[in-house]
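Here's a solo chain for you in structure tokens, the form predicted on its own.
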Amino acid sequence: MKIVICASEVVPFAKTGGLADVCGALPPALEKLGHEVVIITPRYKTSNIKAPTPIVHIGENVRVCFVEHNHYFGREGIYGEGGGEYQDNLERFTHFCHESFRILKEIKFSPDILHCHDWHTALIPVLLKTNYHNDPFFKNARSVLTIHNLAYQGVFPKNQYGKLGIDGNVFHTQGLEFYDQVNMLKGGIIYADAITTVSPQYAKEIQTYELGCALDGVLRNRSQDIYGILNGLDYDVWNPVDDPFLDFSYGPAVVNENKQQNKLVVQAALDLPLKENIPMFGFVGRLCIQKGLDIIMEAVDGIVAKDGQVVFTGVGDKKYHRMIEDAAQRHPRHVGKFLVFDERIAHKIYAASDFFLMPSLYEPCGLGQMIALRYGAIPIVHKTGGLADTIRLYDPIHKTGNGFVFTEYTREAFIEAVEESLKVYKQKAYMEDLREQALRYRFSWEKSAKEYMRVYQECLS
């Protein structure tokens, strides 16, 4: 099968979140199953491509084709700068979508599947069924749209519709019109042959009023064509056995000893008291409302009162930067912070933490909880989206489950989950068993790739 992955960001060339990880890991996994895969992505100023040619390879033989346009993509940011979006993002990613078709013809790659990701590529399914409807080069092509986060839809004023370059008028309620605006993601949802989300639970949640972000009705109309496929994790990158960022590597046999040594390293870096036997709660992620920062900050005083340490790394909303700074000033011996985006620091915090805080308000998939398990940091999560699909409540008696889960999104429910984690921490045998179990979990990209192949085959049949 000939498969094209179209995405606005792909590891290792550009990354702001989990989208890039997926689009960097899925193509090699599809290739290993025997398929021919091409990636198309913008060539940003920050892409750090040394090859003079616009085509490079990842994996064994996955071709990566770059859309080059200095005005649109030769900027400091990917989507915007200084916390704001670029005003011409509709034009930038419209150009990217049109260029994707041109590039495929140029390299003579007539696809079976055009797999598009999020609103930035959602125009491709629309163009396939309008501009390229009668083009023999694309006569066998079908489109799949993956929604990584429904909250980001690419909504623009209706006077920009003419810039999309669509043959015919699709600015109506069964097309891109959305409350008298242009909605790129809505167009992709309506015109794609299949829609996937990055976890089974999220596929259900986006069809509800509460989490449908005003597109729940549109999605329910396509319910027969929506599939939830859990993301995998790249265990070559996230592996405490040979992680180059760690001072003390470990596997299941030495996790309990060497996690303590990594904890001392992070404590020293943050000027926290050097204590091996103190529970450390780690947070790695964007500082935003989605990630549960509000209820985390409400629980910090209680964790500190029980002699727990809380360490943060990430960047985001200034409101949460201030809240974390205030907590660190109030509790200099218990709260530490690296308010930066730094891959090295993230690895160190996963390795140092006993527990990983991920009480997300909503979470399409989440990679943080998967990484945390791999590093023996036990997740404390809200039962939503991919968190509900991957984390089960720990039962020390039957030795089942892999974390601490709360159902109601309230401060009280979260604090109760934290308190349950502290009870287990005090029982050394339970805690050691839980850590050792956590390291054995695997969320395989091979499994996910096989599920995508079934969706592709459904489309083609």
Second form
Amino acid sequence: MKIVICASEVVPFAKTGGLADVCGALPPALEKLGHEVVIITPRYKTSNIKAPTPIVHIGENVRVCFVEHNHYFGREGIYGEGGGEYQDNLERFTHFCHESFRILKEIKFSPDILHCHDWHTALIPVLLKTNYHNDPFFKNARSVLTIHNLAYQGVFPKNQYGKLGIDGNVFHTQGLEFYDQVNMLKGGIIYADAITTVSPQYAKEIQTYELGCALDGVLRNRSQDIYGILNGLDYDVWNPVDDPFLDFSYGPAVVNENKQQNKLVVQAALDLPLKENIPMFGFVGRLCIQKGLDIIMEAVDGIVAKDGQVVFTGVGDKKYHRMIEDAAQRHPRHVGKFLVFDERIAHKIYAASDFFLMPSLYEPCGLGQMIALRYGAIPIVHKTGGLADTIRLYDPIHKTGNGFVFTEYTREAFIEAVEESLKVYKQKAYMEDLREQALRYRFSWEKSAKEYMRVYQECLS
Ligand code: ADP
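Now show me the form predicted together with adenosine-5'-diphosphate (ADP), since the one above was the form predicted on its own.
Next comes the full complex, this chain leading.
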């Protein structure tokens, strides 16, 4: 099958979150199943590319085509700068979508599947059924839209509709119109041949009023064509056995000792007291309401009171930057922070932490908890979306489960889960057992890629 992956961020070129990890890992997994895959992505000023453009080959046989446009993509940020979004994001990503069709013709790649991701590429399913409806080059093509996070929809004032370059008027309730505005994601949901999201649980949740972000009705209308496919993790990139960013690498045999060594490294870097046997709670993620920071910040004093250390890595909303800085000032011996986006630091935090805080308000899939398991950091999660699909409550008696899970999104329930984790931490044998179990978990891309193939086949049949 000929498959095109169109996305605004792809590892190793550009990344702000899990979308990039997925779009970097799925193409080689599809290629290994014997399919021809082309990636199309913008070339940003910050993109990590050494080869010539517009077309370079990476890895196996996956081809990558970059859309170049100095005015649109030659900037410091991907979606914005200094906490704000670029004002012309509609134009930027509209250009990207139109260019994707042009590039495919240029490289003579007549696709079976155009697989788009999030609102930035949601115009592609619309264009396929309008501008390219009668184009023989795209005669066999079907489109799949993956929603990585329903909260980001690409909503713009209606006077921008004309800039989309769509043949015919689809600014109506069965098209891109949404409360008298343009909604890019809605267009994709209506026009794509299939819709996927990144976990089975989130596929159900987005069709409910509570988590449907005002598109639940539109999604329910397409419920026959919605699939939940859990993301895999790239176990080569995330591998504590030979992780170049770690000072002390480890596999199951030395996880307990070397985690402590990595902990000392992080404590030293943050000027925290050097103590191997203090429980360390790590956070790595975007600093936004989604990631449960409100209840984390309410629990910090309690964790500190029990002599736990909390270490934050992230960038995002100013409000949370301030709250974390306050907590670090209040508890200089227990709270540390790296308020940056830095791959190296993230690896070190996963490796050093005993527990990983991910009490997300909602979570489409979440990679943080999978990475944490890989590094023997035990996730503490809210039972929602992909977290509910991947983390099960640890039962020390039957030795089942891989983390700590709470159901109600409240400070009390979260604190209770943290307290449970501290109880297990005190029982060395249980803690070591739990850690060894964590290291054995696998969320394989091969399995996910096969599920995507089934969706593609369904679209083509
Ligand atoms: P989301 O896609 O909602 O941001 P995920 O858990 O799916 O959340 O993926 C987050 C990814 O981004 C993980 O690979 C995580 O390690 C990485 N990440 C998040 N914040 C940072 C940071 N400040 N520095 C380095 N990596 C980060």
